[in-house]
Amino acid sequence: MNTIIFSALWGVLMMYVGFIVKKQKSATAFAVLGLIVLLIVSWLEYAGVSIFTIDMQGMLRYNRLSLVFNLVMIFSTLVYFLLSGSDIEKFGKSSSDYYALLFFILTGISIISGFQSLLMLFIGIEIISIPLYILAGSEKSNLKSNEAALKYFLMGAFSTGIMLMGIAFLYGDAGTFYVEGINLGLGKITPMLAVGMVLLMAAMSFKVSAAPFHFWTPDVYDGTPTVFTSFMATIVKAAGFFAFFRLFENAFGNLHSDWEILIAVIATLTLLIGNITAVFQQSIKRMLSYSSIAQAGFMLMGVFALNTFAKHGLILYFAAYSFATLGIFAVLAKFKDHSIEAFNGFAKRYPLVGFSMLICILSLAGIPLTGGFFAKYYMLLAVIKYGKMFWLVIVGILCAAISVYYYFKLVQAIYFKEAAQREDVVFTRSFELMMLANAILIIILGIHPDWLMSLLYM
């Protein structure tokens, strides 16, 4: 409960920050300034120390997993405010504002990171929708945001649609909302039920972008302001996941038989999908919103397992994803050219930034020493302890040296080719030396994954 009352509490605040504070600086320095004490209160719970206390009747319920969940998602989007703060201030007459819809997306995320009801799991997720589709089309005068924004709400609508469908067939079947009442009243698999699960997983799947419900993520991403395309393809996309898996651990995990099959299939395609795909694209932003979906896939095997090695690794994985891809789109938010060429030569201008990058790309592609390594080696354990199914390890293997071969040619960009023609682009000592400090958090979550995943035992 922290976590949330503070989260909105500092979202409230930073709405009237615009009218005292003039200088958009300021606005950035009090929005990192709530991160930091989001994560103090945050640690204070995890710790055992509740602020407030307030019965929710068992509707939101904070594990060690949840507790830690929270944690990771906080520190990541003070990465992303002190990496992309700049170019927040760029938008509008008052970030401020900005900063308050992000806020109010934490609160939606810690909402969902403790749901124990699946009253609670569509409130988290219209919490983090809602000011999600306003961010996507913050570039008013740009089309293309906001045919983003439309396209967005427009499908984001729908999935709630079916979501909320999927909740009444559900509650039709087992007559109450608790994930643990519908778990514990599986005797055998009803049709109302299989339509509910069915409905549901469709709608974790929009969320997620994952195949074949992918379709609105390149367009959307690509429209969508670059400073906020990061936050959406990373902290949102890990909230929707641990949603999908905590739904269907403590709501289906005693049809888990039943229901396997589906989520191998989806995970394949959206491996597959995601990664064919990227292989064609020239422009960076698009190679990366398809590179989300083919990451959708792996995290999509921790669903799949629902095992302490898919707990432990989805953990890892949202921590190493979430800091490449900030890094990444960090420096891409300063380029107006996305395309690959125009990185041609990039750490000759800017060793120190071009080396942060790398260490990005080389995470996501999976490299050793790098925290992408680790995370994709434990989704793919987690497969194999689960005894079924071994061709999705395969499929995995496969779809993850596919995706060296499109990452590596932003590699060759930015330090095997010359530029014939150069964007100006000034990268302050401050960004620069931020940029080096999350490469480095990411080499740390590649040799030493434990120090985070410890964190679940203590």
Second form
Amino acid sequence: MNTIIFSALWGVLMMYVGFIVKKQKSATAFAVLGLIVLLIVSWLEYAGVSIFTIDMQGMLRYNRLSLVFNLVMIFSTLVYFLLSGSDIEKFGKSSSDYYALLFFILTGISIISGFQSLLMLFIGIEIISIPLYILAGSEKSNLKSNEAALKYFLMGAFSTGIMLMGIAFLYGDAGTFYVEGINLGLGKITPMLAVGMVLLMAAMSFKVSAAPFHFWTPDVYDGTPTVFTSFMATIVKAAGFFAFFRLFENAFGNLHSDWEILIAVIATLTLLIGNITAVFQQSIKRMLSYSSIAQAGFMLMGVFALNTFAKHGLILYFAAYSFATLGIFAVLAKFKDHSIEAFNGFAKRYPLVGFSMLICILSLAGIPLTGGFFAKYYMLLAVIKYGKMFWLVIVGILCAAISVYYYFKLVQAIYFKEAAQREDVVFTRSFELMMLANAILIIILGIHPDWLMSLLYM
Amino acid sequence: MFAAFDNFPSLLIWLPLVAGVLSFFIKKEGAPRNISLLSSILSLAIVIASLLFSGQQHAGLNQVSYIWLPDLGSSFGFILDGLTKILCLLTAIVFPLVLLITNKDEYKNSNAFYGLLMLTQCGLMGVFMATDALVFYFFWELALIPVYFLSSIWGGDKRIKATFKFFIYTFIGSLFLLIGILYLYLQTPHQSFNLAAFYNLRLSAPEQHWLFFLFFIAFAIKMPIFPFHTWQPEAYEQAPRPVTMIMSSIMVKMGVFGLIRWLLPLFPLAVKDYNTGIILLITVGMIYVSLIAIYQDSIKRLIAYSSIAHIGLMAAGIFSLKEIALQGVILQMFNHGINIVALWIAADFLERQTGVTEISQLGGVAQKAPKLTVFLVIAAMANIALPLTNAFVGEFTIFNGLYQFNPWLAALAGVSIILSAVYTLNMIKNIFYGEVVPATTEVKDIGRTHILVFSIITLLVFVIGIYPSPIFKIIQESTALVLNKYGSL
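Can you now output the form predicted together with the partner chain? The one shown was the form predicted alone.
Every component of the complex follows; first up is the chain already shown.
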């Protein structure tokens, strides 16, 4: 509960801070402070100290996994604020409003991480989505941003509708919103239950941009201002996955062998479409949107397998993927030109940032010694361990090979190509150091992933 | 994992790693080069020390294992046994030689260059010594990535494309390897990546068959053997000089080593089924690449193709499953690594002096550079395995085993040796003898560094050629173990 209440409170505070402080910098500082407070209170919650005791009627319940998930998300957001804070400041008159929205999203995320009732799932997802619609359209003068916001809103509303319909069907079948109640009642599949489950699966696939519900992703990610794409593609996506995982573990765990094939097919499609389409992209931003779809395919393997390895792997995946993507987007946000050529000769001009970006890219490509390797590795291991549908592993590995191709096109531009006409970008010293710290974090995850996972058992 | 340094394997890993990381941060001109040279000479000293302190009573010095990822059952395990010692010795000898010979070269951002070079050495050492499959895979990649960057940044004009091809090829190979390792890992009773646990697995024949191919393709790409070799000539041509030497001398041995340490002991049933076919494929490939080599006008490409043929012979020797051939292969891995460095040094020396790489445009170098001629002729003789040279001992023992396995296949493989004599002697004739042509009028003879390096190589060529038994003694430590599953089949 600590996390939910503090993040909501701080969001409200942020809105007032806009009136009080005049300098944008201090708004960022206040937001970072808020995250640190949030990190502390959720650590307290993790350590068993609850500041608030509210009777939730069992609609929210946090286990180790969800508390660790909260910590990872808040920490990733901290990384995001530190890396991209200066770019958020450039948006609009008052950046504190955006920070407020981001804090509200965190509230939604912390609701999602503990939901025991489908109502809470619904509320959590809506709390995440509505601020995002605003963020997507925050660049008011840009037509693409407006388009992205509208598209995201329409598609989001549509998928929420599907989700509600699914929940209604499930309620009709089980007579309860509690996931445990649904899971207990699952002896055999009734038509009503099957329809509800498939509708929920479609809605969740939409939220995590899994194929064939991914069509909104490239346009929305591309149109949204890069600073906010960064947040959408990482933390929000991870939250969607966590909800997906939790829903299918807690509500439909007993029917695992019935729906596994559906998830396997969705994962395969997502992997193939994401990776193959990414190969043809000329703009890094679009390439990263497709890459985020491709990465979603890997995370779906965790939902498919639902075992311990999947849990470990997903936590690691969220962290490794978020850090890497946040790093690349943070650099990208400083560029107007998002084509790959714009990065030609990048490392010669900015060796430190270039190196940090390299580590991020290697991590996304899943090269050993970076966190991305173990993330993918755990996913594959989870599927193998589950013992069925070995072909999913083969598809995963093939796609990992494809992904190396497009990720390394970026590496080639950064390191090997001669610089063409350059856009002048200035990186502050603190930004460079933050990027480096981020890269080191990724490497640490790549050497000792067990340090993160041991949190699950402390 | 950061425990004591009282054993040779950890020193061999940490020394180049520390030297590499240190090099990155030192901007002072020349310092990174000296650090690398110093560290590589120290590595050589360590390997020699491990040769002196071998045997049961010193087992603790040559073996180490730290717990790394307990919940995955992986530990940082390294061992220096007979096979490994030879390869580490090769690595430790070649690196100082290469650094010495390229001492005068100037590279932009030399700190990064030498840093990456040292990381490569660390990766190679790790691959050879690993006794844990996950660690093996890590170092396998660690050896690849720095080489990719070295070639792509400091290579020739077509470097990006050539290196990318090389990278994609090997990366796909290693992904196959990863699937195989994952599968084996799950079969082990206590879920561990330990090599010994892998050796103890009882795999059914169908499992062995498809796992065999996963591993085989990964190693075949790395070696490379026909038909997975197409990345190699371009990559050698485009890589900067020290990197070419290291790739052709040591990195290709990763594949051969993989066959001996991983493939053979793990999948005996599959190996038994496929070995004749694979030897046939390899021998046909050897003749094919030898024929290509005959028609090469570029010295570098000629050496590259000749290397494919030599590596092919080693692979064929391994699949003959005869202990004698296996010993020959291990020795030959060392010999080939030494000899090919001499060839590259000579080729590069000529290229720098004359500016051309085509054999047809060279001639009469012997009159201008007699010392170079002597050394190169010796290296060339070793390349075609003339008696008294090291390669004779190695290839003779391989042929011995291959002949025991199947005389016809041995004869077929022998053809490629004859062909290798054809192109090597042809190259010698065209470059060194005949009239002095315009390109070679300005050639000067080799300097002191070259003489030093060539002398060391020549010494090794003859010492091993004449008195190979000490080195065979080291090799025999580990060969019987590799084949012990085949006795009962």
